[in-house]
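Below you'll find only one chain, the form predicted on its own, shown as structure tokens.
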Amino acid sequence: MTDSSNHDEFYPVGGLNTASYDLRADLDRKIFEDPIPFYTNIASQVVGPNGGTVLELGCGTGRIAAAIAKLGIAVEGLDLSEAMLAQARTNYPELTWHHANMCDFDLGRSFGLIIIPFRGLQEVTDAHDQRRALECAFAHLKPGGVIAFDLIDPDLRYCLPEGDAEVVELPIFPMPDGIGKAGSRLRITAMERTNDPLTQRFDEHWRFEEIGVDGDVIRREDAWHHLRWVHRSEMRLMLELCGFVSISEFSDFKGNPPRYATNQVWMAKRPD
């Protein structure tokens, strides 16, 4: 069995985590509310086929950008992970992908809509950097342009210093195409989580294992996912300080009013 651990990069090149991302995202959409219709509808309403270009920050493997492109809307993606962008470029070579940090980028032009789906802003684990990301987005919006993004609304019972030692095993996945030995399967386990209430950061330990036809572990990878939770009042203040107006917040992708420990779904505008 091969065994590797990476504390610094959650999506390493050639890793089981990176290769299986789309499989897990599809499972997420079946268990929880699917965000893709929300973002495609926003793109249709705000930009449309002739109203400019959408920019997706934290685009990952490009699934949402591709869904928007299918509507005939111009869209580009930006991500810090070379591994995820490699998949996006392979899956959707006709689209434009930028390798950059959402906290510090300059594409030299503006967009009608900027989106940060799948809690991407929470992968920025410093409050100052989260604000920098919003400032960069503001600078890249046209006058009257819109930003839309979603976050986890924290349930504070699970944000205590002792963390969470619970281990949760996801359903067994088929191995992604081109990865692993014939007949092997993928086991993904969410391990322990540690919390730092001072910085509002939690670190999740994930294990990815290739399981052979005989049930033995062929390959194991451990990775740590770092996220920062943000309170609603804090996020509203960040948006206001960055210059956004017409700020709207919801508890889901259907536009329902804010509710504790659900989702935070935000929309805001750059002034005309």
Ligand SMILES: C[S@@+](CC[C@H](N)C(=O)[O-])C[C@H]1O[C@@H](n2cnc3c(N)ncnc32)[C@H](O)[C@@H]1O
Given for the second form:
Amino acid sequence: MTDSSNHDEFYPVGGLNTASYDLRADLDRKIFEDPIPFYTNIASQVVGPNGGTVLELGCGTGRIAAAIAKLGIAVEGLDLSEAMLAQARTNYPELTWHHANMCDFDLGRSFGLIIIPFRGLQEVTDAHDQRRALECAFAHLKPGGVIAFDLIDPDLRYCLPEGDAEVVELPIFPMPDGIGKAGSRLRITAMERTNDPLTQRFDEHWRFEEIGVDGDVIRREDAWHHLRWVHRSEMRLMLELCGFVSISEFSDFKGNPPRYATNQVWMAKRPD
Ligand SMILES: C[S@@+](CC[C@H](N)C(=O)[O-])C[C@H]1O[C@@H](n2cnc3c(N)ncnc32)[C@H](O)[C@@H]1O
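Having seen the form predicted on its own, I'd like the form predicted in complex with the ligand now, please.
Full assembly next; the chain just shown is listed first.
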């Protein structure tokens, strides 16, 4: 068995995690609320086919930008992970992908809509950097432009210093194309979580295992996913401090009012 654990990079080049991201995201869409219709609808309403360009921060493998592009709307993606961008470039070579940090970028242009889908802002694990990401987004919006993003609303049971030892095994996946041995399958397990209430930083240990045809583990990769919890009042203040107006918050992608321990879905505007 090969073991290539990596504590620093959650989406490593050539890794089972990066290669299986779209499979996991598809499963998530089926079990929980699907973010794609929400972001494609906003793109249609705010920008439309002839109204400018959408920028996705933390675009990952490009699944959301690609769904927007399918509607004939111009869209570009930006991500810090070369491994995720490599997948986006392979799957959607016709789109524009930027390698940059959402906390510190300058594309020299402005956009009608900026989106940060699927908790990308929580992968920025420092409060100051989260604010810098919102400031960068503000600077890249046209006057009257809109920002939209979603976060997990902190469930306080999972924010305690003792962390959470529950192990959750996902359904076994087929091995993604081009990776692994013939007939092998992929087992993904969310292992223990630790939490630091001081910084609101949450670290989750993930295990990715290639299971051979005889059931043996032939490859194992461990990775740590780092997130920062953001409370609703904190998020609203951050948006206000960055200059955003018309701030709306919801608990889901259908526009229901804020509710504890669900999702936080935010929309705000750069003033006209
Ligand atoms: C959960 S994924 C979401 C990907 C995509 N938006 C989607 O919905 O499938 C979060 C993405 O944010 C990226 N990311 C994390 N920190 C970032 C940063 N500081 N700047 C740019 N991208 C970042 C990660 O590399 C990852 O691709």
